[in-house]
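The form predicted alone is given below as one chain in structure tokens.
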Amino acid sequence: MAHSFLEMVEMVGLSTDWSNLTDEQQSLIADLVENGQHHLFAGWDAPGTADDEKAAFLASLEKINANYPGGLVGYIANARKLLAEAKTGANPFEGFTPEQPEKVDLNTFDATMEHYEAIGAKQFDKVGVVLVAGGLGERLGYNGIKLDIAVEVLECTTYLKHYADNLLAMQARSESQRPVPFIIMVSQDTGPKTRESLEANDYFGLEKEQVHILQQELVPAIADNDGALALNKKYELILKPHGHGDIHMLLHTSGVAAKLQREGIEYLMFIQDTNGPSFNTLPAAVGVSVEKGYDFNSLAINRIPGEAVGGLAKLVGNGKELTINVEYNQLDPLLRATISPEGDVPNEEGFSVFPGNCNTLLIRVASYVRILEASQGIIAEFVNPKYTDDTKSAFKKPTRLETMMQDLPKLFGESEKVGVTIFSRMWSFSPNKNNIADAAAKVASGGPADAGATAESDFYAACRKRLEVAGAKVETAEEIKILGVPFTLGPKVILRPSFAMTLAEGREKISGVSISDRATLILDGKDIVLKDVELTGRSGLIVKACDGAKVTVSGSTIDNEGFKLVELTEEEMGPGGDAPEYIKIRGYRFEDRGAALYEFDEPGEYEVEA
């Protein structure tokens, strides 16, 4: 039977090797051939030739078949359906009209925001954090994982350490002080280096048991509209990422989501690898979800029309309504076909009609686990092939099916409530995703840079805002451009999460403070108080205090040379330059010219009069 089957599909070469295959391999090959994939096995070599390559190829097919819900046959079927829709230009929103979602606007740092922060801060021991970190830093010009890039280069804190510091701060503030679960989705590319970074730094103070690493698998690329799986070469598939929507399937199949629910975790916050401001929003976002009863809370910004950021809208029609993210390339056609003939144009405030998706999500665990169990964690896939011409008969290069984690509400029923919380951009959304050249081009065309320099500049700006809310007098320096990318010169302020995670905490610890436009202030420790302190000129003040060290800095005028920004030379920026990559992707470094540093490593009470 095997030989007649192979002869029928013109793969006589495989017949000589058929008896060497397992029953499972034979069955998988038969399924693939019956689903139009005979090209994968054409020209199969006889036993003794390329045996290692053949074994690796079959192992790859078996692994993908086991990992993808529905197996490879299901993947091919889904691909054909979606490719057919893409070719005909099917409108996924046919019959729907966009309306404003239910939303809470926290752009202003007022009593409303503090109200929600106070509610959220009481829930810290019921929150887990999910970090989607499947990407390398190649696009940024960084040879490594993006989590190892520095958020800021005054003290060179990596994104991974910054996130760990926030988890530790949450733990310290909760009544139970229970470890905050930290789930990291990695890829084959980032997994080893992420583990290496955690282990080399003793998990940045976290307990190893609170960190759950889930690895995302790759999916086959597709060569044509018929769903033929693409080969890189004989016996080797082209494999590509499936998208960050895989996190839902992984949290289900690993059992982690259900386990966290049993342990009393009520909310999961999903964040991206290099969006440093995410934790600024966490207390208030949790507070909003608790008070409003949101099962799914999408964090948002005021969006610039045409920006490559999706719009959050409530779609009404076909007898139902659904609050979801509409991708930026779909938003303009949707608006033109429904409520705005001119498309994605500015409103009276200069922003897009609908808030922009930050891809920071807060999900209620009880609803989440129920939906995962019903769906097996499989969310809507999409395909975005690049065609060679208008006939859409051939691809420029192989494509693949993708998923996005923000599409989870497509699985929701009437009982699940979806809302949107809008924050200031610098407070919530400043991703580091573009290299300097691309960032400068985006700025020149009127868009945000979303680069290392702007992410760092916004990092300081958010901390300046905490000072201002606390009543400090803050002079803000001018914005300059470094290699075409904007950067605000100062003051450079770092208030570590150990010092403050809410606006109220900052107000309790800061009074009578003034800081000049080029000064630098770094505070790290929960019991540091600044009272009647002035930082003049380019002065720098750094105060670090361990747990149990109560430090009061009062009645002081800080006057020193602080830190100076130095732009890199062409030689330093070049391939042979000795500047570290995390510096090169910014184009500048800081030199310490004599900032005042006070460190307290032993518990006790201390007074500082600089």
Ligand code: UTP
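In this text, the rigid core denotes the largest set of C-alpha atoms whose superposition between the two forms falls within 1.5 Å. Everything numeric in this text was worked out from a predicted model, so none of it was measured. Residue numbers count along the first chain shown, from 1. Compared with the form predicted in complex with the ligand:
The Cα position of Ala50 differs by 2 Å or more between these two forms after fitting on the rigid core. Comparing the forms between these two forms, the C-alpha position of Asp31 differs by 2 angstroms or more, with the core used for superposition. Relative to the superposed core, Asp344 shifts its CA atom by 2 Å or more between these two forms.
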Second form
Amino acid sequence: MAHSFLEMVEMVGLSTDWSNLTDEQQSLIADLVENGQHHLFAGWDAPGTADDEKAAFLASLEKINANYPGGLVGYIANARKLLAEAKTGANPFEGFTPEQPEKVDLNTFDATMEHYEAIGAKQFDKVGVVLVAGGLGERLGYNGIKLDIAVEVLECTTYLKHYADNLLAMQARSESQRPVPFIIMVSQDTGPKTRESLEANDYFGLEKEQVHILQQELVPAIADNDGALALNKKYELILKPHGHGDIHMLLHTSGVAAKLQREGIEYLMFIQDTNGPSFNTLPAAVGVSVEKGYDFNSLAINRIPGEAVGGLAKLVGNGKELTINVEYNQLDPLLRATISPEGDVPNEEGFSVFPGNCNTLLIRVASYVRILEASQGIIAEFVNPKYTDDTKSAFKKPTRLETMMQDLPKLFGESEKVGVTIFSRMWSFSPNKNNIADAAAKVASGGPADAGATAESDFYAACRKRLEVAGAKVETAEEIKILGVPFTLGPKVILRPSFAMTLAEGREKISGVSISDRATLILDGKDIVLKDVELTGRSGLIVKACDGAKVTVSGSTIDNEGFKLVELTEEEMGPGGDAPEYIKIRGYRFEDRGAALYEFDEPGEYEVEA
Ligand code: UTP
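Moving on from the form predicted alone, kindly provide the form predicted in complex with the ligand as a structure.
Next comes the full complex, this chain leading.
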């Protein structure tokens, strides 16, 4: 401390400020100076000048120091270590050989899937859901939070409502009916609007106490290989996001993970902000984790070699075995250097043997809490500086440490078991990440659009699949392109989670149904039964039943004008167009031309003959 103080007095101005600082501030400054951060305090104005800026600067340092486990000194030490490794170009996979991960393939919607769903459905009151929603969504460029975007525009259900509906459906099906914990990670960019949305909608029917909002904070940018914190200007740090891996740190430091464990929660399902189909996979994924004893279950899709999505691989070597996500740009060189001179090659079905990571994770709470305690929740940080030249001595712009939530298994030991569960793509992974122009360009180059229209199209496709599994005759329409982004015209089917969460439930409630390629069917309610119903042409049928309303629709042919897709004109798409932004990001809307609507908001038994 004495040494630091002496150094401090040498600095212009700070010595005269010193006595005005709290003990904590003095000690933090001394620690920072000892750790190579003199520049933060150099050239301080004398007291009386820029006092507010100085106070704000110190407050921001104190805040970061309190939020990051190990404080700012820990952050600087971690940065120096990772930057030194990056400079030597250390290969993180040195000594490892990739192998196929242990996997369960549930692409086929068969008895195996139903077997796992049946196990998982019994665990609904032991599962909590963690939604990471702190991202900026720069690729989508939406003016608002992504959670407020509609996943479908027939009824304009937002992602947040859709997720809440799934939690309500889970708890309605569990014996205890206990509220499913819902943890939402926000950032300072998304926090206020997320809270607003919850408040304005009365928490979408959830209890306020079951929702835990955790806010991730920004971390300081780093200017050089010595870990010097970067300044925007005097008295102002440059701050940057630390990545979605922050969720682990927050679940630890907030005590929420440990609390949920004490309350009997055994699994946490981690989902993203705009991946509508996540909950289709939940029952079966939980079943797989229970039966296989997985501590970490990565939900995945079959991946085409070279596709820009992380590959899940079992890395074997260095006396270890580690099933982990390998970023797609690292996978190919790793394969070439080890088992496959041709890189990532397709199997007989045309897929890579390394499934694509959906970043939907199912983590067993007992092992999770243990690992969080051991690591303080800091999960496999990495740094990705862009150097000015090959000497790797300077950066083009300040960098920062980052974390990704899927990297948790890097901290696993021999006793933790990691597996992969593969689902069909429309059933498990169809995020809305790209604006129309970028999505169209991705499609043109052979990749998935991951846009508003495709997310909606897949939303209906997954519900059509539920109908098919229930024996319905489903005519599927052709795929069209709207502004270069694919959309399947129909039938547009929404089976709300209140209606069915498992394939078996759909089968119990649907028999003898046939639906034409342009028709629309929306079912919302636990006790709706459809028996011998035909939807012809572009017909629309909507049935909504409150709890306790038992509705049977039978022996009917539905014949009306239903919903029509209308593409937006150039004018409507433009800045002057009055369509809401969630419509503009897909380029079409639906017009109700007379769909049949049956709504029951009183308990009772009802027969509908349309
Ligand atoms: P994305 O890859 O979609 O990133 O994040 P993003 O930051 O939201 O969007 P771009 O890259 O700017 O276009 C995957 C998930 O992780 C969350 C996102 O909200 C999304 O659910 N996320 C991302 C966080 O919660 N925090 C972060 O710091 C970054």
